[in-house]
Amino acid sequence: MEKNVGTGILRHCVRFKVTRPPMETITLPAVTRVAVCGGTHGNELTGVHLVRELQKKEAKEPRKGGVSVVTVLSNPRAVQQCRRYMDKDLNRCFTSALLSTPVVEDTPWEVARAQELNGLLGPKGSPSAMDLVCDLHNTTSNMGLCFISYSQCNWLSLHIFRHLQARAMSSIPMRYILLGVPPSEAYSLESVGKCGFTIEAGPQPQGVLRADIFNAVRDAVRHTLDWIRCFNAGAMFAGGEVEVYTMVKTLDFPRDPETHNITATIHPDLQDQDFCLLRPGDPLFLSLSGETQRYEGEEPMYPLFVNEAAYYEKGIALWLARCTKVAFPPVQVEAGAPGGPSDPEKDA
């Protein structure tokens, strides 16, 4: 009934209550290329929307503030038939393995696509990568505006995050979630950028769009977009913490052991509160004959993507994760990068 996400660096991470690298400023390249992308899975329909809005606006202003935007609909044959894939999930085509597979008459559509857009956004790991890929999600479960990203090194993706957290995003719940999966292993589109995160909405049924979160996301975008601008002009940003919430195990829901039918659904207690701490000993499933089955885990644990209608076919009714604050350096653009400010002993 348990899954652990197996990775030594997973471990690490979870370890320690706070993780706390060097405050130093850290200078990093401008930020000049970036990807937004939409209908990775076809039925999530606000990326489908707003990748079509954005591109639009992209035919206008190809360059606006020194900063390229390409607008990129991921899984054009999913969303024409409003279907999460067709023959297998992109969001875990992008492993170093599956983009290294040959492509043959039978292989899956979604592997042969991760491989054209790893070329067209990527290649992964390469210097020629985008230098920020963003991808749009959205979830059933009640999760409000979520960034999802690899790395806790990630200072890119977690100054983005506190600048929408604290100035531009406070009329909607916003949370950062840590996979801890290392690079080659990493599966989903965002890992073929230099840089990347997945920015996840909800709840929103699959095949539908809602304007509460359409706009919460569009305004997510325009936000990002307007601070890698300012990060490119020069401005220092300064160093904080940002609460994270890392990945440690799936629960399936209980089953048959003979026909593998599940058993018992979400407790209602527990429907709905993503993100609140779960006890030992908390209402956890209600089986279908009206029995209530508690958690029994060893620690309080914080459920995630509670009853995601996706996650059904994966065998998991939430994920469990533990709540760790991450700390972070001031972040600049680098003296004499594209957009950015001169460097003085070069202009003297």
Given for the second form:
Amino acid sequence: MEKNVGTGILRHCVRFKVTRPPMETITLPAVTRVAVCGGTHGNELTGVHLVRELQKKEAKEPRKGGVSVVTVLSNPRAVQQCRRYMDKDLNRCFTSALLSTPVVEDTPWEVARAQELNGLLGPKGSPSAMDLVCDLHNTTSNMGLCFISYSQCNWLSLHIFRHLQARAMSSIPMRYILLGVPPSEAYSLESVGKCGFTIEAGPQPQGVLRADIFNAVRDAVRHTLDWIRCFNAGAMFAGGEVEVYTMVKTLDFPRDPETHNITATIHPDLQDQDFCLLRPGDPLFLSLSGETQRYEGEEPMYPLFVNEAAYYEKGIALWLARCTKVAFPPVQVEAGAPGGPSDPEKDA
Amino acid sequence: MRNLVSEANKPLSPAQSSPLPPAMTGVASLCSARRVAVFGGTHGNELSGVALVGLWLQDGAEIRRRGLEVRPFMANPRAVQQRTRYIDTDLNRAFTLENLSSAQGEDLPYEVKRAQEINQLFGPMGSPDAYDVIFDLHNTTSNMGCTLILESSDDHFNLQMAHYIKGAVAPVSCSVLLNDHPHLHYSTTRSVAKHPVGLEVGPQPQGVLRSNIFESMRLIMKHALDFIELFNEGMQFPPCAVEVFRVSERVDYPHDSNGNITAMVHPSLQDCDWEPLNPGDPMFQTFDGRSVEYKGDCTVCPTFINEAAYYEKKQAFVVTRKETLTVMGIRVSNTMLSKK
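Switch from the form predicted alone to the form predicted together with its partner chain and print that structure.
Full complex below, order starting with the chain above.
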């Protein structure tokens, strides 16, 4: 049975897999402090360059429409060397355990950096954390523009996603992905804020900056900030429904048992087919000697992060996801909240 | 011209785009090519070559040909192990005379030491003992399709091979990039051999192995080895014409005073390798959407557009000019045939 967090148990939804929150409007505090982060992986260049551009503009318009936007180059050392990370993947360092581990001489650079970022944008779970953290990433997979979130009750994220979809930005398809990990076990940068989501855009090779991808993400960030300003000004946003892909499990490449080298690659019928249903018996891998290996799962699932460069070392050839519809309620800013419509400071 | 035994016994002039004297359209007798190597992993994150050489080191049946040694070789194993382009310095720029002749020492950059080792194993460069042919397998993030990279317009063996391969894969395209530019030419790993041949297949991200790209490279290698086998067995390849793209300049991104790029390859140019770029066409796009136009004085054919590894080499794309080279006919010299 699906339980609707925050408004009680919906007993009549026992039969349904879809969560049905109540249709009454949810009021939320104003979103006045936003962080836009890039270069969490130093070779994912859209975020690196967009953050640099926003920093130039920030200097001219520090607080537009009552929203202060902090821009952060998350992993400057990795950015400088155009590599994903120096010692350890920064975007796995934001668990509660790693954020509280003592930093000593041989602590990986990224563990220490994560604690710095937690101090800057958090602390995670505290009232002084950023209202919203938006982290920009790229993938070598053919995924278009994706929002990635931990919780299906991330109302701000769902509303912003729907707002961007309605704008039909460029011609890049947009999807919403849920991580399938409980928020208490969150490990990535955006979990430091009170609310957060990742924008993942691809396909783009590591170390390459494509103008079409940059323009789409730049527009996504601009529309996100516009939505927040409207929200803070008191607009009411109608509820709706969004298709989401919940990540369930991974499949690794076939590997040589001794060398651990891959012995097959993603089958040409699956390559670039992220979000296209993979049915039992469909081709999955093609061995270097020409044999096809097929998907042996019993349940048709949706492949994502197909052939992502950074996941070879994590033993992941692709993720498999289920697709469901998630409904979200109407939202409006709390009346009288700081930064809300009656706040005299909001247009400072 | 190395290893050429000219029947007409006349000096050979470099190939030009204008009609050549009759001597250039004759048939040259060349030494057989018995010692061939295939290099993968010169750049450790260009995975097609890594996978192909890895496969052939385990089972070389596919690359076996009559009368020919074909040796697969992993050029930069440490970079391959770390799945990075290089450890200290780019191996594919390290084969300078200075590096190869400098005293061996522990504190040399890893790739310089490796270059010296490779030169001993497959060279020495410029000597009669050097390998006849080295194929060096590369990937690019640019949309170049299948590309053969040649370093000399005088190497008629290589040009005939390119012609053969292009015909064999048609209607699929295989472009020939000729880099004999005095300043932009660089000291490649394959240049240890008498006939260096670069194979560049893209687009493929660094660190990714795409099936279609892998199979394309494999097919090109099959045709290349077939050519060498046929040549060694006495097949005569008549004079022909080969379309090449000759490197003429490199174009860098615009930068600010901090060295950060201020514009990206324009969406109209992105992925348009080999297609004509006219003066006035969009070339870059700034981060706020303004176009920067190509200001050259004639139509050119850009390639290596938005190659990841070239940001640090200050290259957004390479400008080439399309030319048709007239290639001499070739056949293996009779003395070589009788030794078979």
